[in-house]
Amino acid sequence: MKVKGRNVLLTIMTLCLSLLFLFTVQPAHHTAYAADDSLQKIKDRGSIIMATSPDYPPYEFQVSKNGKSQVVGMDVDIMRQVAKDLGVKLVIKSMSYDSVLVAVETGKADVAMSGINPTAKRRQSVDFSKIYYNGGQSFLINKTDVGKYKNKAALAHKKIGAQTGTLQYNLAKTKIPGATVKGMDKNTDLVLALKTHKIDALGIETPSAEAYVKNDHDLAMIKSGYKLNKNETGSAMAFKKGSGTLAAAVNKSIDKIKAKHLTTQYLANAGKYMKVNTNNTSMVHYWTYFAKGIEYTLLISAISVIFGVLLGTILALMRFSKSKVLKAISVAYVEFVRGTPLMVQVMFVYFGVGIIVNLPALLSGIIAVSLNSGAYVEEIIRGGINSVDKGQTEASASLGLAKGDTMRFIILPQALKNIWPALGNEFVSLVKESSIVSIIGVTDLIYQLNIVRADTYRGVMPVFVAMCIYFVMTFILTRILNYFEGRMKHAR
């Protein structure tokens, strides 16, 4: 048993080291930046891809226009001007904030733009354009706390919220004595945490703070009082290291925008969209968003179930193979997948594998969920096969059946009856677990939920609606599975 365990461990370690080598060792010309074709690639393609996290008004946020979701804001208007100057189309990829720089580094996007501060630490990983806007730093607080929190000093030893991976998070950690800093991926979640008194203040850029205060009368704003340099108050575009020609072209557009004072106009445009957003915030008005989310959630779940079962069956048969190599591969795969979070697997497939093959977000999500499901299905099927009495195999052999036919016609049908409840539970779990793909911009139910929250400034109701939808989907699926389970019990 010890030898077998060591073989499996060695297989897993070899797999990890191989992946580490594959994704960290880059070709020489990438490190030397000998040939900078960043701008030419965009012109040849005819489009520039922008990675952004559209939950940060007035920089970028989503609105409903003609029944469809659209990303708008100052950053989007600036990028449209850049695309116009380059003579190409603008393509926007939405994702979580902590993924936008990764998208640039792995080639998923040409430029990251999401109110990003060009700090010295970030400059080690990506190139930056000139600063296109200086917004400053502020705090959002509840209006009822205006007399309590008048400045930064009053926030000492309090709970401060900030978006994970942002400058605001690091500033709160280092410049507010005794503060407990709580990080979340979405500003909409942080605003909800603030309004429900889970945090005392929210660190945020001044333009965004002003936007929230104008549209939510329960909130107020105070200046941060931080002593910062321009890189800590300004916003810039991020590019992959070595994108000098692209950065130079973008800087020309930024100079043009500054000379014509276009950012003032862009901010005014964003303000108009935000006012429209608050006209009708009923959940019925956003039924098309939830419907689209259901469509993608069911699509991902259905395809992942099919491929998960196929993969799980293959892995289970490998587990019962006489070949030690096949057994080791099966065990190593299952242990590795079950030992890593699904979120990490989704990001690895989208960003990591994307270095080699540029996979769309939806396909990446389906692949990751299918691979994850396959590992759990394998264990379910293995348990089912082991539950079949050994006498069935012996009886089949005495009748002259081949081992393959025995497994196909005798063992697996009986195992399926035994494992159906567990397999059904995996199907139900898959519907809920597929929600993780929203982090890479797949428009599933959770992604649409966040759009509605950002669009309506309502934190709780969209969550309640999504919760009810998930319950209805899983309840119906459970009833269908129970029906087939009953049929199996009565089948001879």
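A quick note: this is a predicted structure, and the numbers were derived from the prediction, not measured. Numbering follows the first chain given and starts at 1. Just so we're on the same page, rigid core means the largest C-alpha set that superposes within 1.5 Å between forms. What changes on going to the form predicted in complex with its partner chain:
- Core-aligned CA deviation for residue 200 between the two forms: 2 Å or greater.
- Core-superposed comparison between the two forms: the C-alpha position of residue 183 differs by no less than 2 Å.
- Relative to the superposed rigid core, residue 265 undergoes a CA displacement smaller than 2 Å between the two forms.
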Contents of the next structure:
Amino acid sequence: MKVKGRNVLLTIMTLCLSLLFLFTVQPAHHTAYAADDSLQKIKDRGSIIMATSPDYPPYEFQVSKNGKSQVVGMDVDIMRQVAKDLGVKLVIKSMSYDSVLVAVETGKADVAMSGINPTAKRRQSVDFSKIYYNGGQSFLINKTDVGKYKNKAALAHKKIGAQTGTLQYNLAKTKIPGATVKGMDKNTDLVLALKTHKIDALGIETPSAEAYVKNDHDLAMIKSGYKLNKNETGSAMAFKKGSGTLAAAVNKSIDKIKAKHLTTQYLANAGKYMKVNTNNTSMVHYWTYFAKGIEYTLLISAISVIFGVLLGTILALMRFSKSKVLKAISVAYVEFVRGTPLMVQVMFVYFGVGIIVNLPALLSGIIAVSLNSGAYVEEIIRGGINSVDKGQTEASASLGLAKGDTMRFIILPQALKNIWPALGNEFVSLVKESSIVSIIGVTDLIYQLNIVRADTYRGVMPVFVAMCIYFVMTFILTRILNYFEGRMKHAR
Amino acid sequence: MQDKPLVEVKKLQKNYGDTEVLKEIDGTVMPGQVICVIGPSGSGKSTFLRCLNMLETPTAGQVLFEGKDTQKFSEEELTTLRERMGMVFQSFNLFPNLTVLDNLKLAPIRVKKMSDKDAEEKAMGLLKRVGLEEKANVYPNSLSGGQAQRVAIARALAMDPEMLLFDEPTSALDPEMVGEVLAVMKELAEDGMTMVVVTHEMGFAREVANEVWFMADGYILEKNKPNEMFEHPQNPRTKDFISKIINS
Ligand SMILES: Nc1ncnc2c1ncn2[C@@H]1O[C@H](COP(=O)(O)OP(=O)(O)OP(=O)(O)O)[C@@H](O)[C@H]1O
Ligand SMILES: [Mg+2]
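How about the form predicted in complex with its partner chain, since we already have the form predicted alone?
Shown next: the complete complex, the earlier chain at its head.
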């Protein structure tokens, strides 16, 4: 028993080490020896891929134009100009803000552009273009507080909100005496926190603040009054390290855009979109968004549960096989997958495996969720196999049937019937858990929900709608599964 | 019965961990013989049967089948051994996911590589023999205990075995169904089937068995003709046991 345990541990450790190797050694190797072909690659391909998180108006946000949803905003207009100058097409990849820099580091995108401030820390992992826009810093406050918070000094010892990991967050921490800084992932959540008085003010870029004030009459803004180094506080585009030729070409375009003062026009464009957008913020108006989200959520869950069952069956058979190696692999796999969060696995498949083969986000999401589900299904199937009476195996052996035949014709069919309810539950829980794929930009229900929130400037209503949709989906699914379970029972 | 023995058991021993279940078992089964094994619960009767067809591997000693040591059998020889030595269980162990017909057809098709048509013909013939032709297409769960055990016997017969092992085939049955199963077994014996039967049905043993073996504490304490065994048991343990089953 002890020896077996040690073997398994060894396998797991080997697995971890090889993963580490993949992450640390491989990329270093690439950057050290690869010549700078960043610009040539784009020209050869005929397109430039931009990673962005379209929940940050007026920089980038999603609108529906002629029934189709589209990413627009100042960043998009600038990038379109850059693409034109380079003589290539622009391709936009949407994902969560946390993911955009990783996307360029791992080669998923050529450029990350999402109102990113080129902080010193970020410069360590990516290259930046020149600053293309400097919007300045502001605070959003509740209109009722206008008299109370006239300037930065009035915010001392108050609760300030800011997006985690942003310049605004660091500024609030270092430059406002005694302030408690509360970080969240999304500005939409922060605005909600502000409106419900969980925070007193929200540090945000001036153009965004203006957008919110225009669209929400309960909000007001004040200038930050921070004294800042212009080179760190503006927005810049990020490239993979060693993309000198690309950065140089892009900088030329930026110079041109600045000289012609095109950003003013771009901001005006964005403003127009925002007006169209917020004409009708009823949830019914956005039903196509939710419908698309439901479609993807169900698609991912259904495909993943099928592959999960296949993989789970194989893993369970490996677990019961005579070969110690197969057994150890199965045990190690299940332990490893169960011991790591799905979110990390999704990011690993998309970005990590992406270094070797470039997988689209949806496929990566499905693969990650399937691989994850396989480990859980293995346990279900193993339980199902163990639940089959030992007499069945004996009767089968007494007839001279081979082990494989016994498994295939006698044990597995009975096991699958026994575990049908558990497999159904796995499907239902995948519907909920697959929501994590939104971080790599798969347009599932959660992703769509955040788009709607950014679009409508309404914090709670879309969440409530999504909650209801999730409930209705899982409720209906459970009923359907119960119905079939009942039918299977009557069949015998 | 001047043939060579079909099965010889020599100093068979079986332990589960520290528990010595079979301590020293010797015995010979000649072709065509019917042996009934009796003994108190937990004395190792099932374990003994399972060592004969290698469902359990002996800890020490030998089981010889036609003079060959079963522990040295290759995978193929083991399959052949089990083809030739069928087994019927107390709890039937029919496959609930297959129809009665498919229960009978599976092994001939997968092990003997029989064609579907031949297997079906054979299965229907056997079902007729145990009087259950009309149950061919139902699932085992809808059978009564007696019917299920007759199907289980037919399933074992589908492999054309020369020898059958029965582990308390009637003790899970309601009393009114015991007769139908014993009748089938009696017929088999009359047709010359070699059988080792763990049973406490003394009527059956008297009528059919050539020998009765009494097993207790991991040994076979007494072997005798049925009438001798039941009327004049020698060993005090045997006496005690037989008086108990007669009075129960
Ligand atoms: N797989 C096993 N592991 C450990 N102990 C076992 C195992 N199988 C049987 N035993 C033990 O071996 C002893 C003999 O069991 P066996 O089933 O052979 O007895 P039996 O004579 O058939 O009894 P019964 O009349 O109750 O069927 C029992 O004490 C039982 O607990
Ligand atoms: Mg027993």
